[in-house]
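Form predicted on its own, single chain, as structure tokens, below.
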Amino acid sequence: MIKTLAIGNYRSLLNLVIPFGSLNVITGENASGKSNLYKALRLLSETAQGGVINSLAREGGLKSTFWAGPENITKRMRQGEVKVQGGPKKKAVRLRLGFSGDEFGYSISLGLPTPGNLGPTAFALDPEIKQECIWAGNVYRPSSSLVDRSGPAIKVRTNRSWEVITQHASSFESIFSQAVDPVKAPEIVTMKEEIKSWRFYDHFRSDSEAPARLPQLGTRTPVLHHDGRDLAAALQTIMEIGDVAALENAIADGFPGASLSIPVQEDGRFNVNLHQNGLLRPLSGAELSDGTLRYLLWVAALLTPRPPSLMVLNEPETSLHPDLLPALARLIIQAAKNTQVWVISHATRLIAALEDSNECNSLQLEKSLGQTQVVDQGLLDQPSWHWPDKSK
């Protein structure tokens, strides 16, 4: 599990460490963050899956994603007592994005090429990699370093001492793209499987052609796909393989009295029905509300036969009716006891079900001076957060 997430110099987020539990709920005004935040930890997770510097160009490129104000902010300029002014920049410009647990942690440092170094190519904007480290345990040291990535160079620790893999690796690939071996480090592999294996969602499609409302071919489906295109196979799994009297649960507590059931067709398209009191035939996926459908696709996710070790759910009250919400807020915490859950929202009544939970870690955003902040954290209440970076 994550315990501590760290940012460094990317848009708003110019210096933000913050907590992690089982549960988080990630609020605050418009603007305050929250999207620079969860696009982030998207393109952390890129990393694993070898598109972090596509995922950087379609952001407009590095340079866009640099925080624009000034180097340090300074408690006069806090405090109004003078204007917020640059100067000549003392330190090496770098995207940093990291995170630890219990066991490992992992960062990247991203920056511009160096002028000069290049030879004669038409990519000469594109960010390099500059630093990789995998550490172990909750809080980076030296003396705790596993995989020590340093420009073209990659080296794991052996007992006690270091042996060099490469000293030629691509300056736009990452370890886990280049230094994949499970005998010498173990540790590239582990942590590549853990980013890999997380999951995100962000606004399902619900209009009249969005795919979860068709009949589509069916295979079994422990993992519902981003969009929600497989929602009816997704459901058929969890009723054979999955927890079969939570499903039931979560359909009866948004919709009492309600059923599903999934009719496969001679073509082995599948379909859903939702059965409902009162009525004298089931509904198909195209006759069901926005909402509905949306509620359905939720439940698909949260209760996948296959927890990650990360779900992040972004801004998922949107079209459900605000009597559904706690009957969401009650299958999320259900889901957190099985998998980490991280969500964004602006719904007040979820959040407040959310945070009936005891294990729920509530996180309030708000900007100063452009700066993405926690509110109410302190010096005191921040993990302990160290880079690894020694381009200081």
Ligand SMILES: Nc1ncnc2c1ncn2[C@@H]1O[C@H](COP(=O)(O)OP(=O)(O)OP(=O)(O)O)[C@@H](O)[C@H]1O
Given for the second form:
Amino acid sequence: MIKTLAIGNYRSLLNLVIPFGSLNVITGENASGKSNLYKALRLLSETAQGGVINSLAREGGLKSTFWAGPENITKRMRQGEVKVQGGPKKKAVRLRLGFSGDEFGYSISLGLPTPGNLGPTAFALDPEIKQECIWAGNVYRPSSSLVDRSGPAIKVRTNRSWEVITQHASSFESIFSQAVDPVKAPEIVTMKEEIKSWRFYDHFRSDSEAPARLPQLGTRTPVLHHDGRDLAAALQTIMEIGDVAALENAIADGFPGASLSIPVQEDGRFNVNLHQNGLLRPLSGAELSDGTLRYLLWVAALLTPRPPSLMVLNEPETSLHPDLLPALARLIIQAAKNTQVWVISHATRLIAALEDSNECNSLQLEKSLGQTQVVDQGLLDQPSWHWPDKSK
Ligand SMILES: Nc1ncnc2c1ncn2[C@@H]1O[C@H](COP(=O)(O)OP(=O)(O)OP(=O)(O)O)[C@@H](O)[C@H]1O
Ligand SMILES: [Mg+2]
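Any chance you could show the form predicted in complex with the ligand after that form predicted on its own?
Up next: the whole complex, starting with the chain shown before.
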């Protein structure tokens, strides 16, 4: 379970360390940094899939993701006594991402290549992974470090000594792609599997061409695709190997008197059928309203028979009528019993219903001098965190 998330120098997140519970609700005004936080989590998940450098390129390159303000915001700048201005850079510019739980922590630090160090290459603008570390326990200490990567050198701790796994790690691949040895470094394998299981759901499409509306060839689907294309198969899978009672409750909770069936067409395609009071025939995927379709998508995502360690939901309220939001909140609270859930939302009714749960960790973001901060988070409220590469 993740207990702490830390981000440094990523867009408006100059230095953010936040506590993580089983159910986390992130709110804040427009431009307060919610999507930046979401993107930072996604980048972290990309490290385990070998895609962190590509994802950064898609965001416009590492340079554009660096915090655009000064290295330090002084007290006098904060109080408006002097203008916000940058001085000469004292530290190397690094984008840092990390998280920790009770058992392990992980961090990665990325930077631009050192000029002059590169041989002939057309990829001189590619960011480099400068440092990575896995440690035991919630907070990094040099003595708790288990895997340490410094540039091209990766070493792992075995008992009391360090063993160098490679001196030639490629600068664009993380330890999760290069040092996956279950005997020498079981922590890397465990952590890779955990991060790979994280799921991100962000704005399902519901237009007339949306993949979720079309009949689909179905195979057993314990995990809904992030665009919802396998909705019918995912719902059928819940009916066969998942929590059928929870599925029926969720449908009845959202649409009183309604029930769901998944007919298989002659050509083997699956369709979603919703039987509603007052109608002589059920309505199929193509006929459902945007909100109804999106609610069914959330049902399929949240009642997954194979819960991941973390599920991130970006503005799940989109297209849903406020009356449906308490039912959605109940589903999310239920899911948070088996998986950590992270919800970014603007919808007051959804937020209020989620905050009713004792487990809810509610974080409101605000921006001060361009920097995202957690409202009312004093220095003492911030979880402890140390970056392994702070000296460089
Ligand atoms: N490199 C950067 N350095 C500093 N700030 C940045 C950088 N890139 C983007 N920002 C700032 O981040 C803010 C955008 O944050 P974000 O998109 O996370 O907002 P949000 O909370 O999701 O808002 P909304 O509710 O409108 O979606 C903008 O104010 C933008 O100026
Ligand atoms: Mg946003």
